[in-house]
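Just one chain follows, in the form predicted alone, and it is written as structure tokens.
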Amino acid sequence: MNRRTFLKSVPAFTVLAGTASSLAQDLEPITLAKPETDGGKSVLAALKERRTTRNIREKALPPQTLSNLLWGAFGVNRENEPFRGPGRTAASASNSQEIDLYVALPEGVYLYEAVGHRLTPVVAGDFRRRSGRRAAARAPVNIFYVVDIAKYKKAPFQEPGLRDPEVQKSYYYVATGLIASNVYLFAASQGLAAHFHNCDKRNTPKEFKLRPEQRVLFAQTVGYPA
């Protein structure tokens, strides 16, 4: 499916004005929908239901779905939070919010905003199979988790070891873990197969346009089940 007949078939998505980055230059933002935040099986039934499903089909998530899995794995809740600034459905050390969901779809890799709740172009193609899976390659949704050490000098509440690289190491693995259960959860709520698993370290830096305080961490692929 090429770019124009995706957002032709997408009417919740609004595109953002202004220009694409000149590293996506044939993608175009876009505003996700509002995030559904009631329906689906409830928390434990949903835990009941927690599972990794690898085969997964390639049919496309619906636009609402979409914006609800990425509001669900690490979108704001709520605007203002003890340690300042939004909070978010995942936690994190400071609130640093250290980690970055880079969400590769079939025509483009794009970067979840939480505020503004929107993906913002990274570059145009199909890299799903940086994945590292196969079956994760024709999975409607992949994301990357992508965490970015420099967040943690600008957190609002300096904890000791903050700065420390391998406390560093210990907060956005756990950062990871938990946003990576969201997605799980959320999955299992709306009958989605979801896996968490390692993903190409070595070209996805380079393709992502990441910058060196940034590193690829792990991914997750989402659809619905085979």
The other form holds:
There are 2 protein chains.
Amino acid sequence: MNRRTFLKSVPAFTVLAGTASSLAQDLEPITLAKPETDGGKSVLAALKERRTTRNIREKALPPQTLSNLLWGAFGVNRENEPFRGPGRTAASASNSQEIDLYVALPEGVYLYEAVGHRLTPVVAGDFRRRSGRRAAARAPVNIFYVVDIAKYKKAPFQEPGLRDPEVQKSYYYVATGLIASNVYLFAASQGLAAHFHNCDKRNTPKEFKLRPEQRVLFAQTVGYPA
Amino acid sequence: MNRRTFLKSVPAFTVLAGTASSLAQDLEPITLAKPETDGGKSVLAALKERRTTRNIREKALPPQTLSNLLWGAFGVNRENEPFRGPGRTAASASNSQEIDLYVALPEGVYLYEAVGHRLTPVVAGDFRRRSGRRAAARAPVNIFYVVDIAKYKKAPFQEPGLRDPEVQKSYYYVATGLIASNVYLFAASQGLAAHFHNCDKRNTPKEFKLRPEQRVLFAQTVGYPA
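Now show the form predicted together with another copy of the chain, given that the preceding structure was the form predicted alone.
What follows is the whole complex; the chain from before opens it.
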């Protein structure tokens, strides 16, 4: 059965994706390859190339590139920081590491677990359209930035203001930008395209099975430039 | 008259700094060298080295390094974007380019003008202590992130929510993080130290002669690691 026949015989594909396939257990965890820690353009050369590119192809990223992308975004770059736990590629408020990356691939949404460097299934089905219409909905990778407010209570440093919702807001949006810039520069260093933007905040909390302390903030689309 | 004698004979040095020397016209504009757009570590190697370093030496940065740092942070990397004006190394909400960098050097505070790539005097005197105590107060460069809300009205794209103060807040904190990560990765690529942190928001608006639409958000200290 070729692709066309399959699509013809199963017109309710989206319904299928929304029911039987939406169970996370239908998805296997993805063990990401060990990230490469060199190669590609210099930081200065990537800064020269940094730009927002909205037109992104459907073509999938090679597994090693996906691994490098997520590690670069907010991976563990120091295993044993004394009294602080693992160090990350982006700073966070009081080292709370409050942002989680929910990664929408064509087959489903995964949580990026930096410790262990793997993708844990959240929900099966194609939710890339929650990132945006047109190119974003078909791009190979969409990263959703999700804050977990509960992490501020567990932060190793309890600095003044860390419990104040307004202060928290300033912190988690900055933390989002810090990660997003890592993504922009990684993309620029590899000839990839990236686009940081608003996203669906209405449907995603339920679809991504978020807890009340979690909030979807923004999304970033990554792939090959069109 | 050696330094010790001078200090003894002028115990009111801080008063001097706050009066005669605090006029911006005492400072000359600094024309920054043309930024280098290659050299230093790769993006992946810089991500591996990315960390917060609070212990920073007093030693000044060479002029070329200061130029590269500010250009990398939020400089112009595309001169002629159709319908959008100059492109910058960091994204911003609706391309509003809403963040201004106020740069505190030992002799005074300057506004970084990305178009023209120069530092325009704001106020003479040493205001690095407004960034933080200890190492931050003596580090060669302190960058203050200042949002100019008025720029949202002039943005080339007037997307929904751009006039909503809560939405604006999410945008300008993300924009701050995007720039701050450029600084972190540039520093990591050059073996420099960087530290993003809170700063004095009480005295700086008046001292930096900010308009009501401007707000000091955060600061970032850069220099050589101790």
